[in-house]
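For reference, the chain that follows is the form predicted on its own, supplied as structure tokens.
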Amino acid sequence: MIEWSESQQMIRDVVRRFMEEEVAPHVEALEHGDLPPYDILRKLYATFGMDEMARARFAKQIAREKRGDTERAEKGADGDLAAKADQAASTLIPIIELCRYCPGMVTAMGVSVGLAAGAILSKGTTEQKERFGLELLTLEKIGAWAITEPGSGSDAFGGMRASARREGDEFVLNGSKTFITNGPFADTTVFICKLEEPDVDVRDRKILNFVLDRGLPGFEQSGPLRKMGMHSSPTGELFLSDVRVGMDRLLGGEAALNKSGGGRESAKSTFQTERSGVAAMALGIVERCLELSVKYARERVQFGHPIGEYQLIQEKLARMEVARMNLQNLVFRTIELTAHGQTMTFAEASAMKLYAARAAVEVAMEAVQVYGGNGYMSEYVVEQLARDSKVLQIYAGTDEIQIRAIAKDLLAGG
């Protein structure tokens, strides 16, 4: 795939008319938190039939489980590869037009169907994916996947220390989390912790994870936490104390507790499907401040001239503009991929998401920098996605994480 198909250029048209209509007036409501983004997300759904697909998706996974189907589908003719990269643009498209304006709601989204629902559909037993999963799906509910703690940071698994006790067939789960995507309203939250084996090292003990109601007894949840960017995207803290669930809330039920990994290699998928989706979300973030800065140094006017004459301005934009086109050969590629069955490997996923982080902070700041003193004014788009951009060097795994998974991994290589 070496452009837009004109199909793809319509899905595209089409969702960037309604993010301007529907999202863009209320930015100011959504970054000062006034305005949780979930109803504008479903109605997003709603507008574009994503629901009523998510639907058919989900029916057709559980009739195939249900008829003891475990078989991935075959792959596709080539004469229905180009029916597949639609299906997987549209799927991108919707965050890069999001990004454009409100990159946190491509988080609080992601975060609820993407590694919430994901994780359910991937883990579960079929009646942990009918009872939890589609309302997921269809953002009926919306869900958090909660794993990071307070002393982890990037040592997710061993700084773990957020416990599950078994008692006969219950569980008994302490710990907190912080940092967590849609934490402060998530109806449904995957909760990951360790098995308490007191003569396994708490560093290696089994990964679980379990599924949480809002309102289960000592389970708490915080309100909204102020940071620096992506306040569209509510983020919070979990306490749990002494929380009973039944065997019924591990995800993929007694069997995950036989299982080889302790569930370390699933929750690494999840990161690895969280990481191909930045690349979407840098593409937009550089499209609109890429568009924004060429359109400021025309009109900005210094020294009698207007700033994209001058040769440090142009070579500013000039840079933007090979981010944006090695970007959108990023997204193409996993377009490209998904449409032939295939992903990307962790180490190709880990290098994307740190090219596509880096390249959205450099252009942000620089536009920025482009605007000059107005662009430290928050009343201007460009210091909002200078903000937001910055997360994307830190979630899903730091820059100084991807360095190591794909260093390792060419190591491993040679």
Second form
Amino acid sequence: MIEWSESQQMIRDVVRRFMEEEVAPHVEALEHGDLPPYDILRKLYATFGMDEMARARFAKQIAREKRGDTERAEKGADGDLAAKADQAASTLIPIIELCRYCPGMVTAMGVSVGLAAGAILSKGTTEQKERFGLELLTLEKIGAWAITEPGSGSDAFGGMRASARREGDEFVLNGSKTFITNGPFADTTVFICKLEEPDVDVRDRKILNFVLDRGLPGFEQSGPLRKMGMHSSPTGELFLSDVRVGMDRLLGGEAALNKSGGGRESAKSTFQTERSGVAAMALGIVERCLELSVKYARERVQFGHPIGEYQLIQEKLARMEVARMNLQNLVFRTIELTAHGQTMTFAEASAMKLYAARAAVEVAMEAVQVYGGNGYMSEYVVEQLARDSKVLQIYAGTDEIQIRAIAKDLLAGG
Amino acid sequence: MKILVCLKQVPHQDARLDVNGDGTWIKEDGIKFEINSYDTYALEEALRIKDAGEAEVVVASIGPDRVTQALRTALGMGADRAVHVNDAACQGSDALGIAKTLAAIAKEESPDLILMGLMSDDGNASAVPPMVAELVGMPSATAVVATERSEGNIRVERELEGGAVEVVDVPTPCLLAVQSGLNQVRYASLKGIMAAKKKPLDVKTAADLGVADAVGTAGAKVKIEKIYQPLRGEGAEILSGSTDEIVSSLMNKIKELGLL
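Previous: the form predicted on its own; requested now: the form predicted together with the partner chain:
After this comes the whole thing, all chains and molecules, with the earlier chain placed first.
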């Protein structure tokens, strides 16, 4: 893939029009007025038939499971590669376009559809998928995916304190989670915790995923926390105090208790998907910052010349363009791999995420610099994008964790 | 029921327009194009009729390769098939040449209804729709702001000067040239766009339609002599002061000129 196809360009144009008409007028309220992003996201889904597409994909998956097929039908089939690429692009283009205005909305959407629903679809029983998954995929319900705790971030599993105590056919859940995207508003929360196993060292205990509904006795969701950026994505804390749930809320059911790997491997595949999405987010941020910077460099006159005529500004613009080209190529690679039914290795996904996050932050900060004093003011969009981009280096695995994953893979190779 | 929607692809409203070398049109290189905004309302109206019952929506347009994207977008929004007159000979056609070409398509298709935008965002002539109606022998109404269909008839509200509305009954088959704001234009769905590639798009030449003599600069009765940016005039006066001061000096100027 060397360029967006005609269909993909049409998707981009129509989605961009939606962003200009439906998101841009509300950016102020989303960023500073406590307008939750969900109604606009639902409108995005309904407008472009993304809810219908999700329903159709879900119905196929469930039908396949009920037939007992384990292989995805598309995998290995020759099929129409262009159509598959369009399909893959149709999930990334809305991410890119949203990030031109409100990267936080992607976080809110991605956590609900990608992480919460993703966890249910990959680990749940067919019954659990039908009960909890579909409404998240269509955004009828909002999901949260609760892994981080006050004492465990990068060392998510090792430092995890949240626990599930088995009592007959029930579990008693306890613990607190923080920095949970959609936490304040989530209808459905995937709560990740450790099984209480008195004979096993706490670091090695089995990881379990439970699905919680808003309002379960003992389950408290905080209001939104104040933070540096991504204001359009509500972030909160969760507190569980003796929340009693049945086996029906344990993802995977009884089988999850006997699974080897203790649930850690399947969480890794979730990280991988998350990391691919970050490249698309970075591309949206970088594209917009570059466009705004070029425009400003042409218009802003200092010492009698547009600042774009000065080489120090030109260097910034050129570096932004290099980042844009690299990110676009990474997104193209993601689309191409998906079309071929392949995925990146964990280390490749980490490398892509590391580069994308750093590129987005560098470009957005340089865009502020091109704008000078204006760039530091909220009135100019680059200020928001610079604040928003910083989290890309932190969530979905910090830069440092990505580096560790890449190096570990390199050094393990023969 | 068959509905023919005629679309024009025009420069994007945000495109930077520069006059070309010989001063007869704009430079088209490197600018983005989109469906003429008035035509999008015509298309939406057709799609609403389709949604309400049995109707086939055919979209037609004239222009170079880039026009394919406008037609695919229309197919993505829900039109059933497209006709693209892609012929270098059509370049430089006047309104009558365009109207004759569209009329030839209409004669081939025999639609029950032809919908078009009232005018184009770039040319602003409003000439083509009544010409097409005349050439195919259909009654027509322009500046349509509302429609109500019944058997063999469409009751149309037309926008007149000063906000007045005229109500006319137009027997079908007919041609309606719609005003902007007639409806809320839908976005093409992602699935619709992906499916649009598989919908039929016929490419024709002026000769195929039997209008070779009528199109292009050779067939044109109206010739564009010159296109230019308005010259920057002298004598503009910038009023300064507080808002109240500006308003009051503006009012004085208007009174001085006897405009009030």
